[in-house]
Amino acid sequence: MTTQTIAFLNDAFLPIEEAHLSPLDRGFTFGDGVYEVIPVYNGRSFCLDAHLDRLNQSLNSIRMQPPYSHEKWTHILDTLVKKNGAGDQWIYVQVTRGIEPKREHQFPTQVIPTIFAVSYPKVYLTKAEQAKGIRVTAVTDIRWKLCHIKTASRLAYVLMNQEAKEAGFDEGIIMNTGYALEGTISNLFIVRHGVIYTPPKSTQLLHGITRDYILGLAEQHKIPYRESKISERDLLKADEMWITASTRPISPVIEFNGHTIGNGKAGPMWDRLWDLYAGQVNNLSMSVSN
């Protein structure tokens, strides 16, 4: 017998197939919204207030007042979490700048946001699994100059992944000018010598979650790390590289542009790392499957 999967909409829990949108609303007209992927193990949100503090950076960048304070989105959210029968689960916020009557480009004179969340089941891989590694490849970047917003407009992202999975990747590394930036739907990071290195935060890539968390266990631990830019000769001559993303931690990548990495698997700096991503996942009293 399938779950029925509970969505939150607008101050209301309801099974998701209730949960209807008018076709007025900016979030589908315009992309007019931002949006926010939040990790759940063993039934409790990881990272959750970095998570939010994001949304509201999001929302503040698009002229939108946060509509919930933390305390209120945490309460919806641990209860969603439980409706939907805790576990590990994956939850997808979305706030959009709400239902207008007529389609015009300006804001509307009073703004009543669309608020949504949904979670669903999620089976993180074990870390042998992710020590399979991933196969990327470059993308020319055809994005905004606003990258760090987490919008809901989300088209040009799509459109690189989808020229990755169709070449044979599993993911795109996106490239301006030379440099690469971050993945269609992840963070990029490599090691050359014992050192890791991951692009500066800027507005041409999201300032990911994972990719922060990664960055604090290295510092914690003494491991040293840089941001600067990473051109395509540095990612060819990576001992290691690695994506980070909110559903899949740390995946090491094996191939790029049919150019092997290292020696091809996942090496000893993305070992240490995972054990203590996941040391501190399971400290928190979470689950993930070493």
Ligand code: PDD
Given for the second form:
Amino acid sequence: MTTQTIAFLNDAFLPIEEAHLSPLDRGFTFGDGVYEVIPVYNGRSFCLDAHLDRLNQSLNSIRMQPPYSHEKWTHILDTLVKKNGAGDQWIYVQVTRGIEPKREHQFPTQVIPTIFAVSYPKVYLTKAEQAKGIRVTAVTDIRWKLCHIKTASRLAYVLMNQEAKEAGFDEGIIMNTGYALEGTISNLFIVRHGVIYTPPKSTQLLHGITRDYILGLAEQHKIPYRESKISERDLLKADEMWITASTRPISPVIEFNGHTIGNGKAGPMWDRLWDLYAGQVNNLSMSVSN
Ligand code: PDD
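The form predicted alone done, now the form predicted together with this ligand:
Following is the full complex, with the preceding chain placed first.
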């Protein structure tokens, strides 16, 4: 097995050190592009079609043509994962509006997109490790108005995440006019009296693949859930709180802004959803540890 990370750049596989981009790429100068992060368990990508659908939606939203079919992407990404040794990994995909010789803001007349992907080994946390829980704080929403697009322009998220980390927390919960929207790198759920709540889809938050997957599991197992606005008061009264993301599927939150959530431990609904999620992963002969 090679220890060298292999990347995919504009139709070629090559060592990451040899994957060079022009400084005139609009992804670099304007953050003019979109991306995806896809989990891989035991050599197999999880929810790949949903990630590719969202990639295409992001591209459509920024008025770019999807460069490849799902079939072609699947072949490229499977090959990439194999070249990087299979096992548990995460894949990063980025598509930008290509090179712009004179830094004009308007789109080039002929767009040749830059298409990049790379995958890295990943040690996914076990259930016992996740159960320890994380601490989060509120951060003020400083983003633009199209937060459903998974844009490569991540500066607002970087700044809000840094603010939370510098204050000693694991994640920041983005608050806008008294309502919680999502984390800086995750979606948000709370549980109250046996019902799961998550903010409804809108242009104010990313429509997380893990979020949808968990709601699908709740639906399938007849666990009551609602997509509704979550106020700061709701957060403080929650019996459980979790954040979700592809790279850290369901993390229980045990403290919000110094206030203990529930009894300060991962709750029973988290326990159940974790088992259901891990079960799905294992069913596909994958390896999220229990
Ligand atoms: N981010 N909301 C935001 C702002 C995010 O950045 C992410 C994930 C999510 C969760 O989406 P999903 O379930 O599809 O991973 C929600 C990724 C992991 C990242 O940028 O690294």
